[in-house]
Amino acid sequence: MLAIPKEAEEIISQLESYGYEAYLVGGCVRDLLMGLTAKDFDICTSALPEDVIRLFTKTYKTGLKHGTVTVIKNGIPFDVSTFRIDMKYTDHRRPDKVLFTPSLTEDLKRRDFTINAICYHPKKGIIDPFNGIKDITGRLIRTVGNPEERFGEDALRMLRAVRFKASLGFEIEPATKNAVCRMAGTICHISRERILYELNGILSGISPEAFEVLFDTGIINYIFPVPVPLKYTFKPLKSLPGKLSLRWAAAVRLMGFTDTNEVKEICNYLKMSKKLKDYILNVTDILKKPLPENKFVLKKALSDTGIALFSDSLEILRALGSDTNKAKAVKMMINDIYSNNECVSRSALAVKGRDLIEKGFVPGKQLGEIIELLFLCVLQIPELNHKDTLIEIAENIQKAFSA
């Protein structure tokens, strides 16, 4: 018996009380069989969408065209979908038309991978017509039926195969992988937003080195707008924390991209968020410069980039085994800077613009230049960061400007 939410059991029971079949299906069953926490619970049923809407109090017409109604039970959403047969796919993404069917097996037959074509019923137990449990045990990602047919229907499934490899740590079954190699070019039919979603999933997974499959199969040639300089092992990604932006920046570095214009083109092409794009560009810029060799240059860099970005860049160098000794030395300097509470940002200056204005300084460009010089002084000599001292230095600077 699998531990499923009582709300899921209640939905299944209610559908059955009106003469319909109903089962948990897909990823939730796979995850529960693997001892993982299921993120959401999908239910397939012989009931038509209008029947589901009629039988439950709170529903949303999520995808009526494809037979899906979202049922809300105790505040929890459950996608309830009618058994269906997908007709012809002309856009390599979604069926032109679906036919509802009373057959559970026909519904499972049109799903992507065997590990996602398993059903569970609280009383009947597991229904597994395509040996998905065997593939879970063997840690294999295999299409249901002919892989070229499955990928021809929906090209995104090729990237989903790589994402499941990354998230589950499975291998892609040879015939399935060979079909990806042959059909890699059809990924061009998929929207960039969907491609980015799958790439994010690959890099966020427990086995992000699965990114290499994009090179092995040739998909990489169709999802980036510029040629990739080199193909490197992506195993170093695994030793990095699971933060998506960090792993993206590391992956860009591993692919040999150092030109920020090319990196920007990739980010824009994949329609990344501004936040993710800016992070990747900033880390790329940090990594292409020599590491600071003294505290002043380091503090100037920290003031320009921020401690978080700079520390992440050092983490990437560690993972990649680049400039290891220098990176360690820089990290020790950073620790020393922060343990001594040394100023590394203009906001940490002991004197503010308003303090100088109160002393008779005139607001404007020259005052900004004076504050910048004060900041550079403090970066070099931390002991100067006292209000009275900095006011005195500012007065001397102003005299020099006036001379």
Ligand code: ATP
The other form holds:
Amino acid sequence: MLAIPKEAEEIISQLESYGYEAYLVGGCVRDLLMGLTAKDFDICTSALPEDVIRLFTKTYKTGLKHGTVTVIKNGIPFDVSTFRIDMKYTDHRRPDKVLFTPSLTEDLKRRDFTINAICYHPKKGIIDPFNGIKDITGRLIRTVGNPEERFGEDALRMLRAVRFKASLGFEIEPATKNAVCRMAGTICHISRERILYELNGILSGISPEAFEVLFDTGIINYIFPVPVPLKYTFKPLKSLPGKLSLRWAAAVRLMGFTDTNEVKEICNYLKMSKKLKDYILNVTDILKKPLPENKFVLKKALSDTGIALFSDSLEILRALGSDTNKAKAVKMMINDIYSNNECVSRSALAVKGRDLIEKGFVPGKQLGEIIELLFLCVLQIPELNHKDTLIEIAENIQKAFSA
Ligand code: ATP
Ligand code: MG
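Could you please show the structure of the form predicted together with the ligand, as a counterpart to the form predicted on its own just displayed?
Zooming out: every chain and molecule, the one shown earlier first.
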């Protein structure tokens, strides 16, 4: 017995009461069999989309062309899809036409991997014509049917295979992997948005080192706009927290990219968000420079980049095992700076421009320069960060300026 929401059971029995067949299918069955939490629940049925719309009170026409209707029960969405056969693929991504069928086995046959082609029925139990359970037990990703044909129909499946390897920690079955090697070039038919989605899934998985498979199979040559300088092991990614941006920055480093323009080109090519792109560029920049040797230089760097980016960069160095001792020393200095509450940002300076203006300083460029000097003084000697002390220093600097 798999633990499924009562709403899914209700949808299935309602469809059955009208004479249709209905089952849970795909990712949710796979995840539940593995003891994982299912992300969402997909139902497949012999009912046609218009029947589904007619039978339930709240529905959305999600993908009517492909037979999918979303049924909302108690506020929970369930994708209910009509059994279908995908006809002829000419664009290496989507079938030219789908044919609805009364046959559950036909529907399971068009699915990508055996582990994703298992059905579950609350009363009838598991239906598994392609031995998906055997592959879950053997931790294998294997296409349903001939892998070359299946990747020929839809090239995205190749990246999905790598993503499932990363998210489940499985191996790609040898014949399936060989077919990826042979068909790698067809990945050019897939949109960059979809490619990025899958790469994100690979990098944030429990086995992000699966990124290596992109190199082993040659896919990497077709998804980046510039040649990759290094083929490295991506094992270090595993010891990093699951944060996607951090994993991306580490992967960029592991591939040997240091040139800002090249990194920018990759991020733009893959249509990353500005936030992700800026993060990767900033970390790449920090990692390019030598680590600060003393607290003053460190605080100057922290004031430029912010603590979060700098700490993430150190985390990457730790994972990569590079500069280990230096990185450790910098980490200790950072702890020291924060436990002493030392000023590392201009906004934490005890004197503001308006305080100085009140004291008779003239607003303008020179005042800006004076404040910058005060900031450098405080970075050197944290004890100076008091309003009166800084006003006094500012007055002395001004005297020196006008001497
Ligand atoms: P997850 O949601 O955890 O990424 P999933 O297996 O649920 O994994 P979905 O993309 O939600 O993946 O798709 C649901 C199901 O539809 C899959 O389990 C699979 O049976 C089928 N499927 C999805 N994409 C494809 C595809 N490109 N080719 C063939 N079948 C597919
Ligand atoms: Mg899913």
